[in-house]
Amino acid sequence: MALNKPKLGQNFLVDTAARQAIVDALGPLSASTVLEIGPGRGALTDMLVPRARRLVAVELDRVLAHRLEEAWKHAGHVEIRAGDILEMEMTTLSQTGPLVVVGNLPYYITSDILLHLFAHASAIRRTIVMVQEEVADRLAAQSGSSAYGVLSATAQMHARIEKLFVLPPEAFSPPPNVNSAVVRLEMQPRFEELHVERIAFMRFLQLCFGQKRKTLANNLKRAFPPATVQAAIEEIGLHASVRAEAVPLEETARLFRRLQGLA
């Protein structure tokens, strides 16, 4: 996002190496709408306009907007929205083809907005996100590491995932208190593939991961009478004790589909 208002979380890339890698990631985009999500002062924007086939950045602050607009008024391809991306509908904009989307992201509403994306995956392609790098991180995790969580399960059941690389604060005005990364998500749902209903699911992994302390199985205990619950963990191979954050994806849609009733 842009200017130095805390409440917006707003911090400018400034670093020119950043901002050519970032937009070199994205790919080509001579065919392509793209998505821009709290352009700020522009950084990626002026090197997406000539780019792009179609560009449209969503800017929650008006004061930026308006300069933005100003700045790109007689480039007919170019839209500049004043709004809030949690309240865009994205699915409106890939008539023409799945989005390319990029963006920083604001540190206390990250997690917000890589869920809005997800829950729109089917109209993106690609997307490439600055966050803070312990995001990154967790969103990469696998099963079995401590930074394995819901989040994590959540996008890679979304997304491939690739770490592309870390931004130190002084590539940013004003500078974070952390280092940031740049991550990649080509969007690539996997619930067919499990033969699990997306919502249901999300729900699950919600419950799964409920409190992070407990056992899977306690956790589970909340919603399916515990005896349901003990005999689909060990029908599947389970440990009565495991946690959710050691179970894997497809062993968590194998569970999902017991419980359901489907498998």
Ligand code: SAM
Given for the second form:
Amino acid sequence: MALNKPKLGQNFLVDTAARQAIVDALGPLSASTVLEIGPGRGALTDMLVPRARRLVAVELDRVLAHRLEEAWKHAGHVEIRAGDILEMEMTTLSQTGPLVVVGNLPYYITSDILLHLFAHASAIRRTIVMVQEEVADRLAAQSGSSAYGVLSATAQMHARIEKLFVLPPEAFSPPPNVNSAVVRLEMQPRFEELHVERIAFMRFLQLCFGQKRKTLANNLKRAFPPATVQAAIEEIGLHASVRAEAVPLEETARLFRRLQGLA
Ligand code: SAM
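With the form predicted on its own already on screen, would you show the form predicted together with S-adenosylmethionine?
Shown next: the complete complex, the earlier chain at its head.
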């Protein structure tokens, strides 16, 4: 199949039922500030404007942003920003309450956008995003399953995740090369509950999953003395040859605390 990569990930949603289902999944919006990522030609924006208390939409393509600004210039509660979502500081927007975030994500920067949202998790209540189906499966995967990896663990430290529905390529124009899926993330960071510091634990997760073929112990030995790793893994009650993808988050956090000398 020929590679189909439109500029800036611009696969516009043309399936009306899917537009409706995405907006419905956001729940009531009349008291919420909604942040839309990449409004494009306004497939979702048109439905969000009458529902949201306030709507801020951030679009990198200046031509599309300008068109939306013209379309909504008389709606006082709507603000179209021409810019990069990855440079947006979201905390200032959430002063009147946690944000609701929505977007059919540009697939070339899906992971970067998700990480940016996780970094702002305390400013966000709920997020509904369209991603590649394979990414949706990784986000929602349980430990022990083949799809579980560092993205699953990172996401699940920040949110409760549910894959809502799948859309075929024909739902978009131009069609992408893969199926897409809509995912709901209820932001509920678990760092306090699991007694781990966010940045340090995110780094630890990268280390645990560093090399897919290696055992957890071998990945950890890149940063800790082998005897310390072995002792910590045994104390937690894990098998010496366990792989990171088989370990639930609670136990990964225990191992982290043990290695930090906190447990
Ligand atoms: N929401 C529209 C829809 O559903 O039809 C467009 C979705 S399209 C998959 C992704 C949109 O994100 C495009 O309009 C693209 O220009 C925009 N975009 C790409 N990179 C962006 C970035 N870094 N910041 C903000 N918007 C971006």
